[in-house]
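Here you get one chain, nothing else, as structure tokens; it is the form predicted on its own.
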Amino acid sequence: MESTEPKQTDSKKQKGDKVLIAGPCSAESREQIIKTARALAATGHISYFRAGAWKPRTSPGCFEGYGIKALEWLSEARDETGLKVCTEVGSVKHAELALSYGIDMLWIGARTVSNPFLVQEIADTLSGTGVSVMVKNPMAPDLDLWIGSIERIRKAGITDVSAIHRGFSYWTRSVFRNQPWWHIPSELKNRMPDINVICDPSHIAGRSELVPMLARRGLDMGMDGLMIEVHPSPGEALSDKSQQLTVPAFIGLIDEMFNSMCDRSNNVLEELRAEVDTMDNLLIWALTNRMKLAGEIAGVKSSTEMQLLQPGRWEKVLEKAMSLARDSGLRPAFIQKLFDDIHNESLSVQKTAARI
């Protein structure tokens, strides 16, 4: 019987020298694991084998997954493949539960991470273990909570500590699920230059159409590896069923990535479009909100018989637009352009406010 067994479990593949993680998003039966496992440990190229043993759900009554039983499968899976294995930890409980079995590597949730006092509970508990730990991003584009969540970790003596990318959450729909906004990462990158940054596809893309193209795009930013969300059947998945590859589209992304010379212009052109889409409505959303301001400052000055035309105020605001222009590296004569504008329009929209 030929073996499963990985030829590489190192965090560090030799191919490209990449970390690659992947598996289910959930433990869901113990056949599950075990049949994922087996299929990405025959590919030699997987550092772990992931799956949640526990699902931070934002309803109560979802899938919050199986603990200890998902824990026992994933012990299970890595004494049969010889994979490394990881899974979430949320609370002390938790971290405590994975050490007992034995798990590899943990990873602190998005949801997590965003709470300083959950996180230095968790790495209290985690001193002294060796167990290597990858922190996520916050739901919040926030560098220095991020950072903060690392340090708490190693200041707990865990020497093996990564960052893994998942996206920023964003409070409109968008092509993804969470926004790449890779300048953080990069910078998370320059500022910790010795942590490796992960980045998870997976969760910015919400859609298993998209992981390919962002993978591509996390490593051409000079992301250290890839963690990936592959389940036997995702239709069936009991969590985020939209995101996962299915095993044979994985093993085909990971040929197509690592060997082979592909042009990759055309999945970065899409994915720039794509973040091109998100901007555009960033801008529809704030140039309602201003309008909607507008209105009711119209009100205001009716109430009080202000005239809605106020030179100097107008003069204030384009000095500071101007000003912002400027260090932001933007033509000054486009952004007054685009002021007046802006400014005639919310003069507009103040006459038929004060009409009615």
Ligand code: PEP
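Positions refer to the first chain, counted from 1. What you are looking at is a predicted structure, and each value in this text was computed from that prediction instead of being measured. Heads up, when I say rigid core I mean the largest set of C-alphas that superpose within 1.5 Å between the two forms. Compared with the form predicted together with phosphoenolpyruvate (PEP):
Remark: with the core as the superposition reference, the CA shift of S29 between the two forms stays below 2 Å. Taking 2 Å as the criterion, R326 counts as shifted between the two forms: its C-alpha moves by at least this amount when the rigid core is aligned. Relative to the superposed rigid core, the position of the CA of P60 differs between the two forms by less than 2 Å.
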The other form holds:
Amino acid sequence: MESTEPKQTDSKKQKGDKVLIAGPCSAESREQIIKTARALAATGHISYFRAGAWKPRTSPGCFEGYGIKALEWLSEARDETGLKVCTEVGSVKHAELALSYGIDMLWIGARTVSNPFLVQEIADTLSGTGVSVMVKNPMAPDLDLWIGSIERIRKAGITDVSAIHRGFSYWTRSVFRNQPWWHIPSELKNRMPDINVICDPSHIAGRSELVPMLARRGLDMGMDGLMIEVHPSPGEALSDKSQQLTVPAFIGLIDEMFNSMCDRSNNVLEELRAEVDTMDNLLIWALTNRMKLAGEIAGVKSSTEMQLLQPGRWEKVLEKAMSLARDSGLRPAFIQKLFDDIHNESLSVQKTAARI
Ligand code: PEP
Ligand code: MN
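Having seen the form predicted on its own, could you now give me the structure of the form predicted together with phosphoenolpyruvate (PEP)?
What follows is the entire complex, opening with the chain shown before.
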């Protein structure tokens, strides 16, 4: 394996100190890589060109990346355009191959980061190479696991290490593919102030029309850069087709974000409302399931000839809710009223279920 001298990565050089990384989700052909890299290099805005050589997929049999061929296309794109290039590594073999092709920066994906053994093995492989590394957040909102992976890479002697905020997988329906939970990358910045945190709005959004809003919000939240998926024809992409921007859309976004003096308050409002919609989905989910349980409880009560209203139990439920509310800073009068309504509804559901 070729080991390279530590490079001057100088990633903070464009657009007023922001790192801009762009390129397709996956490397799909030589033509796609060269064409996209040329178009992005011509903007003069980007710090790194990205493309996945290996794609972690949920189910077997999906397109899993072109591997070594993709590395060849990436190094050709690098030689031709002068852009630095980066790709994802998910195993020691990937890391060795990427190093042998002189890939400038590697990222560890959200799935791999959740496996400390694997991260350690990759860190050991990269030790002493001077390659730059980005660590994506794990799928679960686990800040300590994210920090632990960053530390493993740093302890291996890698000095240019950044974090990527790509959102967190969550079980509820949401407008976003992954929940942004902005407080987690903000806390990472507090705990590791010398680490660049780059926002990946493409994987948070899951839909191209939401990418600009999240990209602006990422910068408003003080993130140090953006990684955005850009494809020459997103509709034909072999992975993540709904979230990739066209080259003109990406250029438009970058110009608008960095060159115009537009008022950002509408954007913040739009993004906050999208987060509120997600919370409303959660409330409806919780209420639906709470009422379903009330129906089942009615069945148990009527089979044992128990009264529907059990004042002792209700007092305990309310007491617990009030104590949680106090700890969370919610007004007690509001929670009392809300829980009275929920309890009344639950009793009517139980009465209806008991009659059936
Ligand atoms: C990607 O960047 O294309 C990717 C697979 O990312 P993640 O690990 O965030 O899903
Ligand atoms: Mn992707």
